[in-house]
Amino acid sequence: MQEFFRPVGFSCKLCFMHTPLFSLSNQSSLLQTLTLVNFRNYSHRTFEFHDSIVALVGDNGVGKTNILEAISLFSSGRGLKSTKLSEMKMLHALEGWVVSANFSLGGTPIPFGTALDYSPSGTERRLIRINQVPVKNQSTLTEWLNIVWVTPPMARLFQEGGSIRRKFIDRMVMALNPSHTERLNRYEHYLRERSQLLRQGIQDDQWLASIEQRLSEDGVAISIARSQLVRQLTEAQSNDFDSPFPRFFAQMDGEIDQWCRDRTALDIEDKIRHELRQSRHQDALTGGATIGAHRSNLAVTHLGKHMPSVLCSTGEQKMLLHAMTLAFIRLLDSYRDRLTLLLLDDVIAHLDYEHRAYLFQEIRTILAQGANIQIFMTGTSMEEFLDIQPAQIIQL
């Protein structure tokens, strides 16, 4: 263990573990080998991959999904569990984990790393690594990768909050356009500042009519980008009549987005600016804003019953989520200069036979294509996988 990490309370010097890379022939970008230690179940395991889809395949509980938030680690963020970095640890693990991972990325060897440490306050924090140089800023990895998950909570997507639903739009805007993760971040930091200011009653005009600038300019911007991944979703869904998922009507609906549709992004800044000001009191007393890009919502709509996904049944709902993710798949070979990673998991479960075989059919034609894709996805049976093949199967 201490080829990986330092003593107790270990630093910035953590050095990460880096495995033999080994040619691939016939792809270009992937990832080829990810190495877990004292991460979830792991106490220390490498897994080398060699194909664009990889079917990991075991019991439930036998590490699975913690193979998939592993990989979900080199996107910014907390990964596809959102959970605290200290709980990502194994249980009675002395040192914190490690993950760390060989891509060739345009048939360039590019080892990343990240792991769990602890500032001298002990406040736990993340530490990254991109071809052994360290990473401060997280959203640097998303002008490496894209990274996309659908999970099991996710079947409830239509039934939850709104943040809900512009967390998974997010999550594809990202994948495109590197930026729009550092908006976001700005935007959230502003949005906190302004409501600190508000809370503590400090009327400084200046000082707030610059922040609310600031939420204007990336405030729209994020509901551009936002609505045409939206729209760019609905135009890239098949139109053969006999895909037995559901066709969809998507839109971003919310005050901003209305905006979007019908004035010009220097008029709506103004516009937003001047909400912001006339609100200060009511923010002030209710805290947060009541207007900005954080209250957009996803809307979609169920075309052959013409129905919205609020009022379809929850296997309608589940359909509706994988035919977006169908037509992300089939956006993404337009996006070709950064490798995708896709993360499926337990999503066959949720499938009929023919659902399956359409959506394995699907994969292989966008990949047949050239599409910049590697997908990961997790069952309890190699039978599910039968329809895929050619592919990785890793039994666990």
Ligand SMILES: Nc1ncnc2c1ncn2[C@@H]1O[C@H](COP(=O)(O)OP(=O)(O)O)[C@@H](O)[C@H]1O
The other form holds:
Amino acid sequence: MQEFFRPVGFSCKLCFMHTPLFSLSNQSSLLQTLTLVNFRNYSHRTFEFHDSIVALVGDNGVGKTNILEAISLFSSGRGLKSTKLSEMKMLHALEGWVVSANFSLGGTPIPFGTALDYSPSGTERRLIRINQVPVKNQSTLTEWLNIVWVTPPMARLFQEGGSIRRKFIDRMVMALNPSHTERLNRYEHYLRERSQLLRQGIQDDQWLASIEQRLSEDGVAISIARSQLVRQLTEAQSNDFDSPFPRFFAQMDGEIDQWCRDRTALDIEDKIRHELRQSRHQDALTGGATIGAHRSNLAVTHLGKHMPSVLCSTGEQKMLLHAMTLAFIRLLDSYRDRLTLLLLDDVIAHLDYEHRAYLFQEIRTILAQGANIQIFMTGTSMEEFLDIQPAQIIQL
Ligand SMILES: Nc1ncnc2c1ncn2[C@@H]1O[C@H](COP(=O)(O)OP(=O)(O)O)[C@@H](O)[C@H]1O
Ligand SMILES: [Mg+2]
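Moving from the form predicted alone to the form predicted together with this ligand:
Up next: the whole complex, starting with the chain shown before.
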């Protein structure tokens, strides 16, 4: 395998530091270089970024989304396309892919790297290094960076099942609250473990009760964090009546979310534990768990139309998604401790002139106020980005 994560033109001053120790407010933070090796259509390529707004412009198939996908791997999970790690390897390449990046975080240069690897049993996994130090847990990435994306498939956000909307909200919660990632991972781990025990008919009451205890504690914390984010998002939207984006009302909708509105956390944990115990027999037959944070849904109403999002037209649904993204950018303005990378894939081309101009204006205002955000946008023509000057435009 090629030398792993050799930073490009970088001298490391803090080689043994792998937890963020500094506040980033009022300091410049940027992703400065990105090197892709055997990644999708790139055998070896380095990109340099020097602006808070970067537009990647080029014909279809040139490799714009692949760059955003590579950036998205500096967050936990499988990235923006959520595909298998081996699928990201350049076809016919002899060695696995490596993505390395140099960030300037609060003025300090820090190299990050991630690469495809295989465990001794042959399952694929991702190696991660931050500041030259291997990182065991992907959720560590969230302590350093927030990465949020809007991609064309997300326009179906309001047409599909609840899990895609939960993921949309969870990614935003993670950006503001890094411990959410670990809590979600733990929650899913215990859900799987309980299902396995029940399916195998293992009636170990103590074991099951301790899993259900964890599920109820983490489940309540997850639900509260989601509801809080959704409330903040609703409050952060613009009061500007000239905005061409729709105003929305959003709230988490599910049994636990209902309880969260009028009961104490301890009370809800007790109730979930009780219900999980009662539903063991049924859950053994159906798989999964009948109650929990994994069953919550995000309910959004288009206020101008007084219409639940599911009944809105696809165009209206797309605008609701953008309105929520804009609200999130505004919300980030008050969370400046970590750099947020916002990846907008092919979003601009789908906006008409009025919406595009408004979005650019909002972005510029928030950046001018000192928000710790770097935005990457893709498009097929330069004209799409004329109004966002000054920005760095990279023609591919
Ligand atoms: N694993 C891979 N190996 C080689 N090429 C790939 C791989 N995965 C995708 N590609 C190619 O990458 C090219 C660029 O894709 P993409 O980044 O989606 O383009 P766009 O600029 O339209 O966003 C496509 O032609 C696609 O076939
Ligand atoms: Mg694309």
